[in-house]
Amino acid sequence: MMQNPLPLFIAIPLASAFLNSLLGKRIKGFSDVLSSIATLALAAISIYSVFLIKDVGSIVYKVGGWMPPIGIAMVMDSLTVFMLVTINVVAFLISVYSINYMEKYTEKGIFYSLFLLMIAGMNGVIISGDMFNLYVFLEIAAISSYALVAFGTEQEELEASFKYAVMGSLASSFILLGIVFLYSYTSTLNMADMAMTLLTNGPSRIVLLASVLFLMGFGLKSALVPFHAWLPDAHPSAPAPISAMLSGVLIKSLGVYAMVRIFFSVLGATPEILSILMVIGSLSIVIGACLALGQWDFKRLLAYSSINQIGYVILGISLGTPLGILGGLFHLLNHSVFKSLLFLNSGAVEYSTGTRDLQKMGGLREKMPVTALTSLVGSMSIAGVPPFNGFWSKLIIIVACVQSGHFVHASWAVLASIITLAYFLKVQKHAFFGELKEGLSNVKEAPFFMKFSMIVLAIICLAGGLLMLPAVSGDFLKAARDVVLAGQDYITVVFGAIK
């Protein structure tokens, strides 16, 4: 098994979550112990595959023992491992930070039974190799997200909810559309064997009419502009940890990363393609950033900011060259961390005071001094300060878009930025600094699991930046830029890998 770990990513995750809603709610802590156990082998297992790909290079498991294209295939290679990564290691620390602040709500075993079905659904997006499994995982992820964010059952939560919901199910329709369309073509639904069958008949409508369709698709997954409207009710609506979770790994797994590998391993990246994205990119960029700047409420703030830092990754990732690519996947790591640890940061602020608006709050750091620096942290690495993780991709992507004489979306980078820094300011100017406000003076710092998780990630975003080193980066953040630029050779690493 520790040669082929592949199932494992399935099967841990769904095994807890039907534990969790059988036992849950008959032995006390018995969701909190599983959870983080499960969570924490996920990201143990996770880790090891990053040197176990080095050693035996890409792995595919047949489900069943039925040979591609026939059976269903479960692909590993590079890009899979820094996605499973990034995705498990946050998801665990939600985890711990989930033991002390999901108290104030009640089933918490039924939270934690949704919380893993949903990591089981995005492992299950990140290594499907077949496109009907990509969209079944897809939607196991999204059910699960939309049940979240409605946790609280509140007017807001609800409301939040279904239009999360609404607008999901119609981006779940355009995917869904697009495979059948592929199918259609290819008589296929396995990645590699259509990647090969679209390589050989050569373009055509249908292929077209596909590419536009999952840009829909997966541009609202990933909330994108003009497909953003319904992130900042869903995300500021949910609990903070699965906020942190919706923010920091949902909208990469089930957007980007589905959109990357689609359109780079199978229909292949043209150029019109990509232009298309870039402009989606900057758009993102510069209206997220506008929009967080007026916002008041911190988790609504910290939503708005999400479709700005998203707009990098695209913005990266759709110049197609090797600098580009780098600075995108790296900026995406970067912003599972920072964005998740700044989420955590609003729920530990709204558990000990009761609030999320920022006019309301003052002088906390003098009562919840963790909170206050690893908010600080947070706040820095996202606006690109020197030597925070942000810092670096952001850098990576301008110099790209410079080198590619993108010289605009360059400045429109640069400029985002500089709003990004005013707009965290104003957070810490409000929230941390200045004098304690009345009615704040009980106000204690979050419990220690919910501590524990913040620091971390905060350490994290201060060595973040050594991922510039090629002797730390080579064989993680490199071999996943080098997968994208590989684009259909996709078809020789999954066929090659099968014994």
Second form
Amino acid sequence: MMQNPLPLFIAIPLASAFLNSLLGKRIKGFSDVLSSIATLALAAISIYSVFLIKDVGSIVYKVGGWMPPIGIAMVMDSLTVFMLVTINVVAFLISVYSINYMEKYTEKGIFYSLFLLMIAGMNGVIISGDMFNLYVFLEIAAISSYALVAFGTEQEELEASFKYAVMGSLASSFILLGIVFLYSYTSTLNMADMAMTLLTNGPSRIVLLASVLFLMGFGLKSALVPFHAWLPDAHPSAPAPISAMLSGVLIKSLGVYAMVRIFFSVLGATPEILSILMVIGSLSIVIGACLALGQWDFKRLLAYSSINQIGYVILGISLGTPLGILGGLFHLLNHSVFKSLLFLNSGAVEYSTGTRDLQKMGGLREKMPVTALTSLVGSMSIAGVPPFNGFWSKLIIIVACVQSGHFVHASWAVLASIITLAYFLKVQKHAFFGELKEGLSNVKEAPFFMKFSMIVLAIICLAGGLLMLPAVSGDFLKAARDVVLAGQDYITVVFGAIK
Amino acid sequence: MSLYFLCLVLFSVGLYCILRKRNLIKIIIGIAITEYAVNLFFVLVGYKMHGRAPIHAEDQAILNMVDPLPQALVLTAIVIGLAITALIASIAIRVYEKYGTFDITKIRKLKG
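Instead of the form predicted alone shown above, give the structure for the form predicted together with the partner chain, please.
Complete assembly follows, chain above in first position.
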């Protein structure tokens, strides 16, 4: 089993989701312990896989023993491992945080079941080597996230969830339609086999049509600018751990990863698609930043900031140069860390003060020192202040823009980075610094498990810059970049690993 | 050819329903119509005129069969669609309990 940990990434969360819904209500504290152990195991296996994949290169798991391309394949290469580490480490910390935070809700067992189902769906999207399987896992993750957004069942939550569900299912229809067109053209669903058929058949209008459908579908899932309308409603309405999960990893695994895998590894990234992505990325950067500046709701501001930061990821990857892709992937990792941290901070503030309105806060630094300090670390990282991880990834993306001659995009990126700093200074000034507002004198610091998660994430923010050292990044970040760069060599990787 | 065209028409009807209708239930019906259009198109991709069921037996030659794979996949897609419809409908019922209306122009707590 340890030579091929692939099935575990789906089996563990699915089994524990099932047990949670079965026993969560009967035994007190059962769901807390089980979910934390399950996510810890997933995080440990994903980190173990980094070392495993370093020696082997790639692993293919044949579901049910059927040979691909007939049977379903699950593929693990460096990009997969990179995403798995990002998702599962963040998921573990969020699961620990929920132990305290979810006390105020009823039905904790159901919460954890949906949470683990969402992780199973995301892991499935990442490791799937089969188009239709990817769609199925995408739907598992999406449906559980619709339910989680509505978890509070108040007016706003329900409205946001309805909007999110309509947009999300429309996106899924587009994705399925794209898969249908590709199937009708290539008569196969295995991604590697599909890429091979496309290479031998040469370019076609059907592929172009499918690309456009995928661009719409995954653009909606990852909330790029023309498709972003659902995100600022859905992400703030969910409970804080779920907001962190949605903004931190869901839009990346369902949106960005799936898009990169399909466009680079299967369809082969054409310059036209890349330039469209570049423009969409720049638009997201600028519009997201400007809209975030005007918000007074803490979580809504963070949600708009997600649109802004996902733009950097897309801009970096769509440059198509080695440096650009490296920057994009590095920013993806960093963003999932600091955005989860900031959402957890906002949850801690809401937990203690009962409000999300920045104008009603003030001077919380004295009462909540841990939250204030960790949110300062998160804000500085996201704004790109030097020692933290966000600085390095933004620097790489901007340098890559200049290097490949896209000066306009580079200047947008720099400008938006300054706006990002401005709105996070606003958060710091109104929430944590200044005079303590009236009625906040009884505020207490968040409980232990919440503090634990926030501190660990802040440490990762601080240490994230170390990933730039060649000795550390070689097997992890650079290997993931090489997979994206290699593009349709995915075929040889997959068929080479089948024995 | 006209079958594919009708499929496109069905898809557009669904899209129109999602985009233009104000009633939550009508929007849900629109989602269902788009899903059916995609499923129908998927089945049509594997269909053959006067084709026969893809059953392999000793005495039969493999001739003029319809493609069975899309049918299997569409079954999965229908189940997923059912899950989505059930979830959205239950959310719509909860929305009605809270707001007392199905009209989306009156359900506007979130803005900005």
